[in-house]
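This document starts with one chain, in the form predicted alone, laid out as structure tokens.
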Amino acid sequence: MTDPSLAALSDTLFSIAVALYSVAVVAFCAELAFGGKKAPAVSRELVGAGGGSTTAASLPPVDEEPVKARRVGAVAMGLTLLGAVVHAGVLVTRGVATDRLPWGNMYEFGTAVVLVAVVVYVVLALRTPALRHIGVFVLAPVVLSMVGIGLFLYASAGPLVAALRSSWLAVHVSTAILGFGIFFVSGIASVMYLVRSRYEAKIAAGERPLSRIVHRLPSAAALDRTAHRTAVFGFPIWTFAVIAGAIWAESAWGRFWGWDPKETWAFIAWVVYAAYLHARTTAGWRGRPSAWVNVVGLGVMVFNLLYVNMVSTGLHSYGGVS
């Protein structure tokens, strides 16, 4: 039996979470706007790239972050934390309302993935305060994702379809959610690295590009390090999710692997992220080339969630989950 009052509360909390994240995006934008024109912390390897004419000493002085910007940034982080708590409430109340794990359809799966991404960002920002400045670039996709999930993927609270009533749901789908959420943040960090590294290259070449947004980002080295570390953390989780899915498939369908569209694209995503981790430590591929591989990996994950579930047909079509 489904508890209608708790199901309605879950839907209300979803709307509140979207509102809180939206206000947080505005606050993060204000933080960037109020921030002083701080000189970029150019990566060591970029200094002097333009024939040695530019050195760290020749760069403009670094301004301290204005108090107003710090306060607005603290408000933005507070709203993000509050949004994450409310967001978690969406899944908890829906789970209690239906007396099951709250990721039995695409609406619940997508909601859980976005929550993991927000939590990963919050942990990173608290551990490394400079990463707070990528908040708008994480929260803006979060808001867009939540709106899209609410508009196009919403499903009324109800019991699981028969095919998903297995203990493997807690293992396979849970780890797929964790892996996807971590890769979400890793991909965004790589996108920001590509933007920031180009900016730093111009600085190292003696140019003075004017950007009140890019100069507030963490250094390219910090962004690249964040993207790599999160991918390293997420990769074994995604590997386990793929293996657990194969074991569940053998139990449910009598075979470990059948090249179902969902299985195929999950494996393609695994290959892309394995390629990224390898490229990240390979001479000639470090930096921008490997970052592009990471961005492609995020694209594959999104394609696997949306196109494969909503357009293609296969054995995974019933639940809209991995």
The other form holds:
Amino acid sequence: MTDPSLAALSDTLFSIAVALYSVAVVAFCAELAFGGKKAPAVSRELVGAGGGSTTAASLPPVDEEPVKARRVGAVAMGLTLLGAVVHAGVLVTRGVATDRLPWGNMYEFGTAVVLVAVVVYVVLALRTPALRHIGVFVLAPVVLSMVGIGLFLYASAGPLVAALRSSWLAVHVSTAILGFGIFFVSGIASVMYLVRSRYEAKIAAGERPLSRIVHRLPSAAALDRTAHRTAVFGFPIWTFAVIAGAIWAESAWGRFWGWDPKETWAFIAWVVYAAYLHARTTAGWRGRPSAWVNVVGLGVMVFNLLYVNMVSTGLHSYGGVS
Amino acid sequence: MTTTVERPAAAAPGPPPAPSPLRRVGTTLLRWWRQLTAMRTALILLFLLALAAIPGSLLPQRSLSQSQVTGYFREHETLAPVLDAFYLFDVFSSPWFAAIYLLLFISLIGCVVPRAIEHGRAVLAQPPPAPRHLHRLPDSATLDSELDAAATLDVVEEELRVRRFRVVRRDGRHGPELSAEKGFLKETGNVVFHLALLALLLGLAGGKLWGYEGSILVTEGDRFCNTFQQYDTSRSGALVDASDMTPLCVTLEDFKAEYEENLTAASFTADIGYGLAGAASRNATIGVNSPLRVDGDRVYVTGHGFSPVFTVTFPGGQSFTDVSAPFLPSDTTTMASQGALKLPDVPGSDEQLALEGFFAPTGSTQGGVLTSIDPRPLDPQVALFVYSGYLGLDSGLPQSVYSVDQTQIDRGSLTEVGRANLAIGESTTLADGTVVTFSGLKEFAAMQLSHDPGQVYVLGAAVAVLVGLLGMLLLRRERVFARVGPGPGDAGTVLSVGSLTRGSAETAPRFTALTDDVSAALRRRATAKENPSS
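Moving from the form predicted alone to the form predicted in complex with its partner chain:
Every component of the complex follows; first up is the chain already shown.
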């Protein structure tokens, strides 16, 4: 039984979450704008870049960040946290309204993936304050994804189709959501690394690039490390999601693996992330090439969600998009 | 490495005796082997594998849907045969896809086997001697100790053993030293992960060779047995012996489809009786997500549909009573279905008869066009075309049982002799006096029997892949080295400690915790020595 008032509340919370994230994006932008008024000094930059590899804490010197910027940054973080709480409320109310796990269609799946991404970012930013500065680059894609999900993937609250009524839904889909959300942040960290490492290379070459925003980003080494560690965290989860999916497929479709388009792209994503983890330890692939592999991995994940569900015909047609 | 072996010989002045052809072949093979097993090659093969899988998801595949491939051939008359020549409709069983994954797995073997041997040696061997300069290690510290050299190292050893390190002490060239190591499981995880991938491929291959599956549409009340002759479609591995197939027979007693208020399918269940041929039958209820598992075989309900029942009475008085054929659902949300009933032996006539049409479990007619508005059989209706003439069933060319062969109509061998929309109980009379009555309805289930002896091994290998992966990614491999030397002015001892960690980014806090514990223990031991009575 679907409870219409709770379902409506869920939809309202969705809009509130998007609004909160949008304001957070503005606040993160303001933080970047207020910070680092002076053009970056070469010497200080090198200290910042080396900070990650020494055993001392990799915090940037306090005087680098004006009080105003720090306050705005704290506001942005607060808004993000609040947004995440409301965002979680979207799924909880939908789950209660429909009396089932709230990931039975693309709208719910996408909403959950974005929530995981936000939570991963918040955890990273709280543990390593320097990473807070990638906030705008995480939250902007988050807002875009949420708007896209709301506009194009929306499916009204309803019961699950028969094929999804299995306890494997909790196992397979939950881990797929977790893996996707973690890879989302990992991919963004790699994109930021690509931007930042070019900037650092320019400084090392004696040029004086005047990008204040890139200057405020964490060091390339820290971004690369973040991308790698999140991918290392996400990869076993994704592996488990694929294995759980195969076990479910064996009891639902009569075979554990059949190269259904979704399975094929899950496999491609797995191979690409395996390649990323190998590339990072292979001579000639470290740094920028491996970061590109991670970005391709995120592209594959998004393609797997959008193209495979909406365009191709396969067994994973639970989109609920009409 | 190979290039350094080869180049000096080629560049040497005064050419040395040319290597024997056998040797040259050997060198070339060795170079290929090294290149194949290099990480860089493995990476490229991984990318190729990902890339090769893409057409398999973008183009229709025979293994998934033969009819979609046929449709693609119809729409792209010139392109399709070209793609087909490159196995692009059978990507996952194509030679080039196999070539990529076999090369990858050979590369993997070449990489992981030496690594496993090396790892085995390392497990048996003692931790390596301490390096000369401990302060050059990623984490290092110097502590002062009031104890003598041996007692100081005793304290370090105790602290490390508590942390489950393997410790060895040596009298090194630069003073008494200690080497400790733990975290072999990290590399073990790595080896297990890669070997389990090989096992997974073997399980997969075994399942393909010795496995089979068959599908059949079964109307309520009917039964089928596990033989290839009975199945509508089947696939079997190269090593399947038809006489070894489980002699299982299954009867579909009742099929039920249930729907939510908004017509979302809630459940499909089939009550079946099953048993070995000749043996007593047992009952079971199977459905979506819950197949019947018996003797290594699994029986599934993969779909369902309706078989409209007709009674055809001929002018001569003879009749076919309650004949039916399954109509395939073309839209699973409304169960709008299409099918054909072919009657090749019409009594008292050389002409054959066929009913082809559209079935709606809950029909709604607007402007003479019948559509289905509900998947439940609330008001079943059919829209029928009746054909008379030659069906072409014995022409030797295969034709669908769900439709009348269009070429026979185009050729004029079959002609339309009537059309009608009928609800249950209604009938239509053809020009020659034949009466066709839509007399009832049966439900059928699409059932599938699968046999895959490899899947248990694949599951085991997959679990091993995951366990190995977790060990490889989450565990740390740590080495700690310590060396003692005399303190300034021979007062006490100076202890240098250094550590090297693989698999963790935040090593500093752990190292600090270790050195803090060591210096606390050193102080405790020193005070205990000064005041032995307390």
